[in-house]
Each structure stands twice: as structure tokens, then as C-alpha cells.
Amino acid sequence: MKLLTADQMRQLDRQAIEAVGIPSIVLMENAGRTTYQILRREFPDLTGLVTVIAGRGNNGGDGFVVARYLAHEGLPVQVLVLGEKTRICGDARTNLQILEQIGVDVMEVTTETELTSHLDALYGSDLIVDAIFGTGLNAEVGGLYRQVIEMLNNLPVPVLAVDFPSGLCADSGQALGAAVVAEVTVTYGWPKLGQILPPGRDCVGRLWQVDISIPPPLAQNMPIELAEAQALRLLLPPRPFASHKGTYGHLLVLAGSEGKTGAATLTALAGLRVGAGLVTTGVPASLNDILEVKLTEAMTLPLPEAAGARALGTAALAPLAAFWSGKSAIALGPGLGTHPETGQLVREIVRRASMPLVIDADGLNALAEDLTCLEQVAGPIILTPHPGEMSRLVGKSTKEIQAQRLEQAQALAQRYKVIVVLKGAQTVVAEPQGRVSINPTGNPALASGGTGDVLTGMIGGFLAQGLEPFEAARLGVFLHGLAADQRADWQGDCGLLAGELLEELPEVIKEFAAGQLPEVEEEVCYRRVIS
């Protein structure tokens, strides 16, 4: 599913309109025709006062179409206008002067003093409908707009937004100095880009995508998509009743350190949880007869340490170069530690393998120190930091990550033509070529030690199957979050241990294969994005 920017939707609109030759006022009666429907799905016992508050602008004039809609079914509807009836032009000018011609109530409210006076009349409605501000909103929101915002969201009355809850930008999902929390969302043509990334996500409820007739094609060649499972059920490999685990890739784990034998363990068995034929963990040697001990199905390649430390180091990279040839993917980084020979050994085998790698933890770290290294790179590389990580990796602070994450994803890959995988509520995952796709699955479960060393192992086990290195980090993605999904369901999204999502992986695999799954609720004309 596509995901745009506010600048984007206004090019399709226009498109529609001049390309097309769809007048503008057909698609807004089908926005407002359609934002009713699923009103009436979303609020089917609704027999009280509904109260449509508009701009002026075409979100308003969607609003007054909706409130036509409710008059005509005969439900009890006032519309309050912020500002002069007088100003309004266009489409929604028209849809006005309907209104006010089949009898519906119509208000100006210009100041505080005049919306307080409707005060009672919102207490008492039963469902309140934002219309105040779409898609185009780009400045902070002031004056009696503020006013109104932050009285919705005190007023113990749900809110119906229209396209998208005012005062959100459409492009960061960040709140313009105040921004409406719905209910539920309706939004035209395609998901925005802020209904989707936190914190906007809190703002719009349940969400819902309706067809307001622009032509599916004119945006087919935009970048920016939302994961969907019907398309990446597609991506898991096959499984004929002839193969063997020769068939499934042969996965290198390097993982581990003193102290962080766990991480090494996790990474291994995620790789074979998700399918791979064979997986074999390169260890510290003084740590072998651990991960012996704890990895049964997995096998073992103890490698010479670093000086005083029960790490990697350097001298381990002949015999690996020796062992990796013939492999499927190599999947580096969690639990290493930061010893210097480490991150020399890390960033050596950047350079040298060929196969496709994906890396994480302290490999990241180790990258951290000299990403010259992922200039000289013989394979496809797979980053999947976490903010802190990327914020090493990228001179930026935390907070600077998480409310550019999209942007900052999009330019690591494109700078060293690698995949990114930023971590968080709404993983991305981009590639060099400027494709980016938002996971919408995983909850606050997966803040949990250990988890991203599942996700690691997850994404090298498809690697070593043979999907394409973007593809492998989508799919293990989009599992790892169903997989915690699926836990939380009865668990809850507390105390969810890394070991218990290797758990549920086969059986939510098996379930998302078949199509088993919840999947998002879906007509001819709309469907429920989040819920």
C-alpha cells in the first residue's frame, strides 16, 4: 500500500482533475459520501446530535458534505464554521449553499466568545466531525483554532476526523502546536506518510483509506509503501517435498562475547526458526564449550580471540575467510563487544565478503568508527540499527533520528548504497534506490533485551535462503512484529522475553503462510488500515 506526502496527494489530486478530467466536486461528494459510510460502519447505533465542525477550505466543504449526508438520513446535524461563511469559495462554497438550502444548521464562530456559546450544544452531541484542516496544514496552528483543538480533545465526545485529524502535519505526524486526537480517521486516496509514523499514529484511531475515484496507476511509481502481509506472503521461499537442508542456505552467525553468549544463541536459532538449512555460529574459542552447550541444532567454529579478551579478533579473519566460502549470508554483530581488534576484524569483513551480510549491534558500533569501510564493500549489506546505534553511525543526536526517521534512513542507504533497517514503533526499512517500506506490525513487547538479535537472525536466515537483501529485511520485519503481535494477544505487551518470540515464530509463520492471519478489513471502495 502506498504511502504519500501531503505534496504528493496534492500532485494526484490535480492529476485526477486535469489529466483525468474528474471534476474536483465529484471527488469531494465522493470523500464526503464516503467518509459517512464509514461513519455510520464506525457509530451504527448513532441517533444523537452530530456536530460538523469545518474550515474553509476543501476539508471543510468534505465536511458539509458529510452533514448532507447525515440530514438526509435524518439524524439531528449542526455545522459550525470557523470564520466568515463569506470567504468561502470553490467546491465547498457549493456544498454550503446546499446545506443551507435543505434546512441544516450553519454557524459562524469568528471568536472565544462565540464558540463558547455552542459550548452545551458539543457536550451534547453524541459524535463530533473534524473538518477544521486537511492535508495542506504547514504552519502552526494559533488563535481560536488552537482554541477549538484543545477543546475537542477535553470534550468526553468521540471525533470523527476527516482526512486527517487538524493540527497533524501530514508529512512528520508531529503536532503543529496542537493537534486534533480522533477516534477515528478517514482518509482520501492513499495513507499519509504522518497517519502513520509516530506520533501521528496516536492521533488518528482506527484508520481508514476510502477510493475517492483518483486512478490507482497515477501513483504507482511513488517510493514510499506500507508493508501489506498479502504482498510479502508471497516472498517466503518455497518448500518442495523433494528438498533438503541443503536447499535452505547455509547462514554464518558471528556473535558473542564474554558476557553476551545469549546474543550469539538467539541469532542462530532465529536464522533456523525462519527456515534456514544450516546455520554455524563463529565464537570466541574460550566460549566454544558454551554455545556448545546451548546451541543443540546449530553449529559451532571457535576462532582465535583478541589479546586479554575473550572477543574476536583479528587473527580470526583467515580462518573465516577460509570458512565462509560456500556460504549462503553472514549475519555480524550482536554481542561482540567493542574490543579494537573486533571492530578492525568487523570492518575487514565488510570489505572482503561477498556474500550478502546483515549487521547489527556492536557491528554497527564497530562501523560507527570508520564507515570508509562501507565504501570498499564486495557484497550487499544489511544496517539495522536501533535509534541510539543510528545516531552513531550518523553524527545526529537521538532525538534528531526519531523525528527525521524516515529522511534519515533514506540517506544512509542512498549515501553507502545500502539497506537501512531503523528500529522502532514503524521500522523502516530503505534501500539505496530510494524505495522505503513502513512495518506496521510489533508493539511495545519487543522492548526487550535480545529481541534484535532475533530480528537479526531472522533477516540472515532469509538472506541465506536467496531472497534480495531488501526483500529478507521487509519479510523478517513484518514476522517479528506479527510474531510479537500474535504473543501479546494473551501475554500482553509487557514481559515478553526474546526466547519466547523464537517460540511462536513457527507457528505464526505457518499461519501467515496460509493466510490464516487477521487481515485488514477491506471492500470495494475502503479499508481499514489500522486498527
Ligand SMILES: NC(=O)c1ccc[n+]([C@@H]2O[C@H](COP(=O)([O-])OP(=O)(O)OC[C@H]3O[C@@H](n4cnc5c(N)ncnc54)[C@H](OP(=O)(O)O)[C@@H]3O)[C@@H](O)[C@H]2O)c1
Contents of the next structure:
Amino acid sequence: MKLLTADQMRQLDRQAIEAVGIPSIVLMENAGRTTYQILRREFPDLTGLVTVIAGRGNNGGDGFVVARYLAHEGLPVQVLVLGEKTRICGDARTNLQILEQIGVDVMEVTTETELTSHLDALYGSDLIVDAIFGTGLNAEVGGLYRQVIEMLNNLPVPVLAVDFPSGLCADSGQALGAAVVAEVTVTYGWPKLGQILPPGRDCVGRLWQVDISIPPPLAQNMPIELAEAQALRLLLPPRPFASHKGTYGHLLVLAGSEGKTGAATLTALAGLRVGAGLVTTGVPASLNDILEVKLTEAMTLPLPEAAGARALGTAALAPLAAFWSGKSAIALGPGLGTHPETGQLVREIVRRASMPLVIDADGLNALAEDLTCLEQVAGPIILTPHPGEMSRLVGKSTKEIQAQRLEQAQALAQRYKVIVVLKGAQTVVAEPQGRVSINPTGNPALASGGTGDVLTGMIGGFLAQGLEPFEAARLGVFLHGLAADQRADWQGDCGLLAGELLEELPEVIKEFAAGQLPEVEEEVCYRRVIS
Ligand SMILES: NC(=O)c1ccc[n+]([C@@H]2O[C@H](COP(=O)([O-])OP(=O)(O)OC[C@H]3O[C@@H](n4cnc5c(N)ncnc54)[C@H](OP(=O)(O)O)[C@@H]3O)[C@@H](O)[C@H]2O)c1
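Having seen the form predicted on its own, could you now give me the structure of the form predicted in complex with the named molecule?
And the full complex, kicking off with our chain again.
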């Protein structure tokens, strides 16, 4: 599902009106009517007063249409306009005039005193419709507007937001001064980025997307998407009846050092759990016996060590290069340690291995020391940093990374022509041509050691089965989060062991493949994006 910025939404509005020829007042009518329909679906027992609070722009205009349909139904409705009615123009003005013609109360609120005079009615309302600002919010909210927003958040009355909770930035999801916290939001055409990114996600409540007649093909080249089960399911590698382990690729895992054999184990098993046919784990020679015991189904490959350390050394390159010929993909990095020789080995592997590579953890730390190897890569690369690793890779603070997750992931992907999986709540997957996918699955249960190793193995397993790197990354991230969500359903979001995630995977993948997992509620013209 595409996610739009405010500018992109304006661009599509304009194209629909100017190029396609849909009159803007038709779009406003569709927006208001579908909002009314969702309102009734969400609040079916409503009989008391509904107060629509409208701004002077088109968002307010949509609110006037909602008020009209409520009045048609015979529900008590009043409209408060924040500002002078005479300053309302265009389609919003037309709808304001219709509303007054049919006898709905439309009152101006221009001062705090006037606002106070409506307090009792606001307290007495069964529902408030927030139509103050939508995507047209252009600066920090202050004065009377801010007072109204703060008051709405303190009233014991549910709020339905028209297109956007007022005060929320459509692009960043940050409150511009203050933002309404809605119980339900009905958004037009496509969800906006700021409704999905935290903290905006907490302000929208149950988010509905409605079709207001803007033709869907207009959005097909928009670069940002919210990953969706329906589309991702199609990426699952088929399992033909007459297949064998050779059909599903051979993943080479390079992971583990003293104290971190668990990372190697989790990565290897995750590759098998998502369906790779064979997995071999290349490990420091002195740890091989341990891995032989820990890994039954994955094979091991003992490799030369760095002098005086139980970690891979540069002498491992030659046997590795001989071994990886004919292998399908490499998962590189979990638990490798930070020995300088290991770092050098990682960078040489990146320069020489021509099959797809997924690089995580200490593999990323090795790259951070000298990123030039990414300018000479032999094959497709996926980097899977968490914000701390990303900070080391790009030389920015974690805070800066977190404040601009999309932009940072996009910039790194474009700079080095790699796929970047920036982990965290709503993992971002960016590719060099500018496409970005935001992942909706996962929960705080994943905040525990080893879950990242599982993700690396899953992506590696999908690469080994021949998925394109961007697809392997998106599918791996989605299913990883979904497995955690399934587990959290009965275990809660605390205390998940990475190994338990592995146990969850086969059933999750089976149900996912069969389309049995809960999905967005969807009908012809609208669907619920967030519940
Ligand atoms: N074609 C359509 O009819 C159509 C299609 C889709 C959606 N929509 C709706 O239209 C909305 C966008 O409409 P719009 O562009 O007119 O924008 P808007 O969201 O209605 O906001 C614009 C209004 O807010 C005021 N404003 C903006 N930032 C402010 C601030 N910080 N403090 C005080 N006032 C502020 C503007 O005042 P100034 O002008 O003084 O800056 C203007 O009156 C969408 O969110 C959606 O609800 C309409």
C-alpha cells in the first residue's frame, strides 16, 4: 500500500482535478460522505449531539459535508468554525452555504471567551469531528487553535479526525506544537507517512483509508509503501512437489566467535526455517566442535583464525573463496567479533563474493571502519543495521538517525547502491532507486539479544532461494515481525527468546502462505489500515 507525503497527496489531488477532470467539489463530497459512512460504522449507536469543529481550509469543507449527512440522518449536529466564516472560500464555502441553507447551526469561534461559551455543549457531545487542519497545516500550531486541540485531548468525548488529527505533521508524524489524539481517523486516497510513523501512529487511532475517486494508477510510481501481507505472500518461494534440497539453494553463514556461537547457530537455523535447502556455517576452527554439537541440521566449515583469537582471520579467505563457489548466498556478520583481522576478512569477502550477501552486526562494524569496499562490491548487498550500527556506518548520532529514519536509509542505499534494512519499530527497507518499504509487523518482544541474528538468517535463506534482494529483505522483515506478533498474542511482548522465534516460523509461514493471518479489514471503497 502506497504511503504519501502531503506534497505528493496535493500533487495527486491536482492531477485528479486538472488532468482527469474530476471537479474538486466531487472529491470533497466523496471525502465527506465516506467519512460519514465510517463514522456510522464506528459509532453505530450514536444518538446524541455531534460537534464538528472546522478550520477555514478544505479540511473544514470536508467537515461541513460530514455535518450535512449527519443532519440528513436526523442526528443533532452543530458546527464550530475556528475563524471568520467570511474568510472561507472555494468548495468549503459552497458546502458551508449548503449547510446553513438546511438549517444546521454554524457558529464562529474567534476568541477564548467564545470557546468557553461552547464548553458545556462540547462536554455534552457524544462525538467530536475534528476538521480543523488536514494536510494543509503549514506551521507550529499556536493561540486559539492550540487551546482547542489541548481541550479536545482533555474532554471525555471520542474524536473522529477528518483526514488527519489536527496538529500532526503529515510527513514526519510529529506534533507541530500540539496534536489531536483521535479515536478514529478517516484518510483520503492513501494513508500519509505521518500517520504510520511514530508518534503519529498513536494519534490516528483506528485509521481508515477511503477512496474519494482519485484514480489509483496516479499513485503507482510513488516510492514509499507500507508492506502488506497480500503483496508479500506472492513472494514466498514455491515448493513444487518434485523438489529436493538442491531446489532451495545453499546458504553460507559466516558468523560466531568466542562467546558468540549462539549468533552463528541462530542465523544458520533461521536460514533453514525459512526454507533454504542447505546451510553451511563457516566458523573459527577452534569453535568448530562446539558448533558441531549445537547444529545438527546445518553443516559446519572450520576456518583459519586470527592470531591468538577464536575469531575468523584473513587466512580464511582462500578456503572460503574455494568453498563459496556454487553457493547461493552468504549471511555475514552475526557474532564475528571485532578483531582487526576479522574486519579485514569481511571487507575482502564483500569485494570478492559475487553472490548476494546479507551483512549484519560485526560485519557492519567492519564496514564502518572502511566503507570504500562498498564501492567495489562484486555482488548484491543487503545491510541490516540497527540505529547504533547505522550511526557508525554514516557518522551521525543515533538521535539524528532516529529523527530521519527514512531519509537516512534512503541516502545510504543510494550512496552505495545497496539495500538498507534500518531496524527498529517499523523497520525501513530502502533500495538504491529510491523505493522505500515500511514494515508494520513486530513488537517490543523483539528487543532481545539474538532476534537480529534470526532476521539475518531469514533474509539469507530467502536470498538462497533466489529472491531478489529487495524482496528477500521485505519478506524476511515482515515474517520476522509477524512471528513475534503471533508469539506475543499468547506470551505477551516481554521475555521472547530468539530461539522461540525460530520455533514460531514454520507455522507462521504456513498460515501466511494460506492467507489465514489477520489482515486489514477491506471493502470496495475503504479499508482499515491500523486497528
Ligand atoms: N480536492 C479536495 O477537495 C480534497 C481532496 C482531498 C482532501 N481534501 C481535504 O483537504 C485538506 C487539505 O486542505 P487545505 O490544503 O485547504 O488545507 P487544510 O488542512 O484545510 O488547512 C489549511 C487551513 O489551515 C490554516 N493553517 C495551516 N497551518 C496553520 C497553523 N499552523 N496555524 C493556523 N492556521 C493554519 C490555513 O490558513 P492560512 O491559509 O492562513 O495559512 C488554512 O486556512 C485535506 O487534509 C483533506 O481533508 C480535499
